[in-house]
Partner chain sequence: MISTETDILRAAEEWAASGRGVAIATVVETWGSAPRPVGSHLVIDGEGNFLGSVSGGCVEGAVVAEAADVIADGRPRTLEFGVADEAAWKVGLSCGGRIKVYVEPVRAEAAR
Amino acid sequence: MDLAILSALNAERAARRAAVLVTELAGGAQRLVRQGEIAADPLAALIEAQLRTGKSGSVEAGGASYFLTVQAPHPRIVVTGAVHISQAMAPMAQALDLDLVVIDPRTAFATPERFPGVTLLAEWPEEALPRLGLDGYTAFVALTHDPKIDDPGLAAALRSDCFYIGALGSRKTHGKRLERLAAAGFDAGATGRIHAPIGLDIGAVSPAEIALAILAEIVSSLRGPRRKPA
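Coordinates of the preceding sequence alone, form predicted together with its partner chain:
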């Protein structure tokens, strides 16, 4: 692999853009195909299909074997609320190789001491989210219980391709939230994307258990269940 191709591959990943590296296995010839260049590539259909799986794999075309290294953007979680649950979530997300961004305009909550090693933004979601750019590889989680902070975040998430949207709160709290979002113009089809009550139903009680339930639900949305029901 030419160092220039490796650098370009890493640059695409850093910019959260999909790219596919095509390697002809017999001769070693390689090319990097960026998202916008796929349609013009001779292997366009195969590359598209491979990218949709989100996984690298071998393909055959014209009597030659190619390996397609699929580089989909790294999944990340964007949370509103520098709260106890997001504190518990931080080391778990790291172990799961999920990037975590915590947004909370309340500077008493959003302190680096409470969130070592986490990207922490002491801003309103309206400011932070457009810059972050919610995409199809982002999970959005609302944890503040404060509509002033959570609602703008949820609205931005509902307008995006986020692969997961979750909001903390009881059914009653969520009912009121749905009324506010409906008033803001989101129909039931849109708000139906919100996982609430949030997290897999494992009977979570402590902040760490709730964090675990949320992360399990996020991983499930990312990967999809694999086992058939017995």
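Having seen the form predicted together with its partner chain, can you show the form predicted alone?
Below: the lone chain, stripped of partners and molecules.
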């Protein structure tokens, strides 16, 4: 591999941005396609489809064969709320190979005993999120029902390129949430990104069922067609 391409790949990896190395199998010619450049590439549709799988593979186009080497950041879920739903979500997310970060300043809830093996930050979202960073391979989930905790996290997520944003609560609760976010300067186009009521409609009742519904919606958003970066 050309050293310039390798250096560029490493830079994209460090910045948690996806990139695809396109190798023409007949002649060995290579080019690096960064996520923001995919739409302009001749193999755009094939690269997008391969990127959604998160795996490398061979493709055919125009009578030529290519190998697409996918480099995608490891997807993660950032949750505000060390609650029963996030407790149930933790082992499911691990089984799906999704990193999970739980943020909750309430130290009575955010304990290692309740969340073994989970990255747990007993901080306010406005303290923790700038350090974590939110990107196109991050799903943000608000679960506390407490605007002092959920709203700053939602605001940070709406300012980011998170591939999924969801918030727990009834339609009435979400209506009040939208009013608060509008007062904070977010228009309907921005707040329309929020999945609320959260999760796929499977009739979930228990914390484990709600966690399952949320994770199913997250996976659908991750593997389905991605929103184009700004």
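Numbering follows the first chain given and starts at 1. We call the rigid core whatever largest set of C-alpha positions still superposes within 1.5 Å between the two forms. It should be emphasised that the depicted structure is a prediction, and the values quoted were computed from it without experimental measurement.
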Next item on the list: Can you give me the hinge-style rotation of the smaller rigid part versus the larger one between the two forms, in degrees?
Entry: 47
Item checked: Core-referenced Cα shift (Å), Q30, between the two forms -> 9.7
